[in-house]
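Shown here is one chain on its own, the form predicted on its own, set out as structure tokens.
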Amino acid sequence: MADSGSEDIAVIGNTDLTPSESENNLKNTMVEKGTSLLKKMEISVAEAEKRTGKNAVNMQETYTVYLIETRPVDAASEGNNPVPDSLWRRYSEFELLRNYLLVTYPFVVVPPLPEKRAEFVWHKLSADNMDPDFVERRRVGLENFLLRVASHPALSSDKIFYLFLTEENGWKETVFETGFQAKADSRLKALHATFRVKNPDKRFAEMKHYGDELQAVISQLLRVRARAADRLYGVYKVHGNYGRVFSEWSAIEKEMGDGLQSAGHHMDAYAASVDDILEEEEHYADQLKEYLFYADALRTVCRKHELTQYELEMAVQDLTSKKQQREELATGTIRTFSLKGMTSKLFGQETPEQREAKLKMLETQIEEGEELVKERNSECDEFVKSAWVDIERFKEQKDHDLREALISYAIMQISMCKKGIQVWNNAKECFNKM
């Protein structure tokens, strides 16, 4: 964490601030140490807009942009209600921001973005990523992503994130100037390389396994919900057939006609209400999907710990090898089979001068190796400490969010069933009056 002068301002990131940037940050009440940005700034994704333009290969494309609005909390609380600052961002820019955060804060369970294309949809729901309903749900998801980051103790005070919210032009260039992509590429290769940690941390191994199971369970739950939505849609629409039949029947009845006509209206209204109900259900499904993607973010932290541990073990192994070489060179005994040992037997021993030069070089390498081991040890300890704090924070957040979502979903189902009972009670009253 870099301090910007004596004003106790925290700016975290990979780039240094110029004096003018520091001044702008002070004017805009940048986040104080230990305070989330959300306590200083109101953030919303107010609307989405479809646009047409040319892509990187000069071809026409249609895309969606999202309007981000921000305003100081102090001004809003004082009743001034100023016009919010606003700028437009594409989904790909949100992706760039998240990739930057993933690389810069490897110990953080970085909040996920909403899905780019609809998954786990029931058959009447459009999977088109330009569908207005899907775009609206994604707008809500993007706002939730920004609020998650803005309330995080570490991510909220990142300079790049602040610029994402406040600077429409030049933001991408600032991100790329941090050099995060080089780190991202090398980390990506390392994470996909075949390596095995000799002494894995049991806590992280268990957490990685938990992430796998959480993702599997939520995936299964979303599939079940999609199937249930299909069946529910069918049941409601069948009530529309009741309405049609009662209306047609009423036309040939003199005494019972009014009662049948009224019962038919109740059935038609009930059938039409399914669209709003299933749209509300999709919002609960989106809450589950967030934690479907959160599970992958959790596993990513565990994999990064594996990489940190692996780098430490490789440094220790290399240092041990160098010390063994020094001992063999000093005593003239070769403990293990090596090409060097075979060469000595075939072509004779090295001269004292050559051996002295190699010993001196090994001493230098051993000193460097000891420093590297110390550095890797410190990195690993710091990663474990920071990551575990964030994982505990994530677990508390997850328990609260999923509990609230499932309770709300159950309440909605109860309310829906009560409406169904009420419809049939109303129909019963209509039949009684015939």
The other form holds:
Amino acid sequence: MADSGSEDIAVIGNTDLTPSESENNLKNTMVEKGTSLLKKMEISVAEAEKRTGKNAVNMQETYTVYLIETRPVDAASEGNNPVPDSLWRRYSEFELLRNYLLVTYPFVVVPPLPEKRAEFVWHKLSADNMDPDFVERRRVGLENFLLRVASHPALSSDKIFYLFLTEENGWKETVFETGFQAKADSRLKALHATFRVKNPDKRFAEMKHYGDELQAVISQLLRVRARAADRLYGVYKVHGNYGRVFSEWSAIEKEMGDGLQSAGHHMDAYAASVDDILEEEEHYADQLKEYLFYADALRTVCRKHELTQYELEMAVQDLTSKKQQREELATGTIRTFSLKGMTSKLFGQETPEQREAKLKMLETQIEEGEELVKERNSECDEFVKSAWVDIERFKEQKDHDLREALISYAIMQISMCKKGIQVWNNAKECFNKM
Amino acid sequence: MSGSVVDNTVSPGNSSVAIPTDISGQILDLDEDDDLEVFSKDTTPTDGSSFNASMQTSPASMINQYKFEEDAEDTKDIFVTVDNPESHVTAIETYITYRVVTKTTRSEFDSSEFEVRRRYQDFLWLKGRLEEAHPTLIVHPLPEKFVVKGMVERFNEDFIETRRRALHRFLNKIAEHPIFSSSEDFKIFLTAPSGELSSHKKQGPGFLSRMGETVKAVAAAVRGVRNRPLEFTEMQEYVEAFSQKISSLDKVTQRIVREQKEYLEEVKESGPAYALWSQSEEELAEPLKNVAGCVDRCCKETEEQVKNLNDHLIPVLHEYVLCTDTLKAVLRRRDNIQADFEAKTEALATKKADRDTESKVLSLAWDSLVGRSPEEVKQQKQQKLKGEINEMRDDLDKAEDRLEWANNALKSDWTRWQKVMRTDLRSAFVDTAERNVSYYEKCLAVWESFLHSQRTDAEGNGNVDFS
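Could you output the structure for the form predicted together with the partner chain, given that the previous block was the form predicted on its own?
Every component of the complex follows; first up is the chain already shown.
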């Protein structure tokens, strides 16, 4: 299995590709979804386990590892049920994989990982990373991440990703050997570009703005939800007190006793039902959180565009100034204020030999500059093209997923209402017997 | 003071009421005969009644009176409503009056419809009169004077409405009570124009007689009861336990209301959040706006539900909390009556013992000094003692009657109260459950309409997945 795929995989991860080739490949993988990894293998994050070990500073630490299982799709359909291949990974390795993908595919809106620490919690959930509920939700999130990557037209054929799923040992070293870290853009550089870029593609500017809005609005929703969940918990649980008091009261009554007692049971059931309700809501919150983090990935792509655009602009600006210098030197006129102009005024003109040498140097620089501009231009173009394709893909996916999420939220609410109707109808019957 | 005692064997066709005779007045306030004259003037003996004044002191006949029959709805002959609160401003104060409308076919009422305006003080007065007339009958509680805890001011709309409902319930409970509904004070309350009511109120028992009652009660309480019949002890235990339970229920319900309000505060913000989000979206704009609408509608329903709890369940629970105070007071008063009887019994026995010892002793010394013959003195003393003993025996008989009467009154009214309590609380809880069901049904409909809209959209777009 590892052999048959290796040729396909190597192609896309290779950054030596010429722009036209990579675009071609991208188009192919978009259309032929059949080559996406998921069609070939089943992937799941089956379990989570606690481990203890010594960390980098030789201190004992406890961490959780997740079991990744893979199985070729064909094998299952042939009737035999082979044992899946499996290996253990911890969260930090997932992070490493994602960072690698971010650097290697800057034009892709890379799927996010589930949150590192529990945020937007309400009182019942502990914010502790070791909490079993948190670990379970993280397991689901990690599986979701792998499935998203495996079904992405560009990402799914990445070799490092494949090795992540199949090679437990030495994977880390292999990742570092790609030297991806050196290719990463520094934060400072990116920030600088964002402020200085003059002509970014309008669509990307809008997308970035959209990413900001999406992040703000989902954060707000999650905050409100967490506080409301806390309160709702209180409302349901207090009804449990009815159960207790009805029960005690029924002990001192003759005719009313039975009705009260059974009504009390229903009140207890009502109070208990909130746990399931909030559990389901947590799942909805996780779906929103995924897109909260996706918003950040979207903004990252936009910022990368700003960077490439900025670098193009810088190259153009540089070329222009060099051409200008050549002109000045050739015609002897000084159109703009320059140190050269000042020094020539102060110290006299240069000798014709000096000028000749300078002109020659400038010519070379201009030639190189023109090459650079051409390069950067096509880089920028390529980036814009492939990034926009992925952004469109992302938009479609987001619209679909979030709509499904809203629908499942409605279904959850309906289920909650139905439970409420049932409990209170039962209680009413009991009250009637009072 | 005019409480009244009624023979409740009313035949369906005859809606007139038998002679109200004032027994309680004579027993408790021996110095109030003048007042009694005034108010029993209105009572006209009707024929067909087997009950007349001469039987008033016989315990047996009193027991008969208290076989309360269940008032069937169709024989209800008096309807009272309290509505239309209005505020009145005078130089000294501002207060609220309520309109009290009475519709009745009872013959002792001069007409069949009455409309008067009454203020809270008037209700207080009526309650006081009924309690004085019938110390061991259970009077339904009035709403409290004002609620400090809920930070409600006297002229707040909700407070006035809640009070109006409670006053309405109060009057109806009085009207449904076999004894109270024939009370003269009740009739005057329902029918007299304000001026008349004021002058009637002024003619209540004087300050001194009221003090006298209080002193007697305190003395009796200090004495304590020796041989309380088991059933009253059981009653007391029940009242203790019931009081705890009903208080707890009141508190739990108030806590629920608080939590619901806090939940509402939070959830109210999600509608606008979804609406804001929809402004950044294209494809998602419509479903998001839809969800925002759904959340807002559910919020409104939740607000309704909280209001319902506040308006319907809490007042009833609260009334029964107040009831337990009434019950405790009634049991105390009964105890006092018994203590009084026991004390008088003891005193008589002591006096009799004195008499016996007296007859044996000849205190010659003093008497010879005073110049009386031993025989003379002895006779005088014996006469005096005999007189005292007879008086005490009369007193004791009256006390015994009073005790028996009080016990029977309480026993019957207790059974009645339990039935009424059961009905009231049952219907309050059933009502609450129904409202909760209705609340969830409404929310369900809201979310189902959302699903439906998404379904029709999806079918239009060709992608459906509602697993």
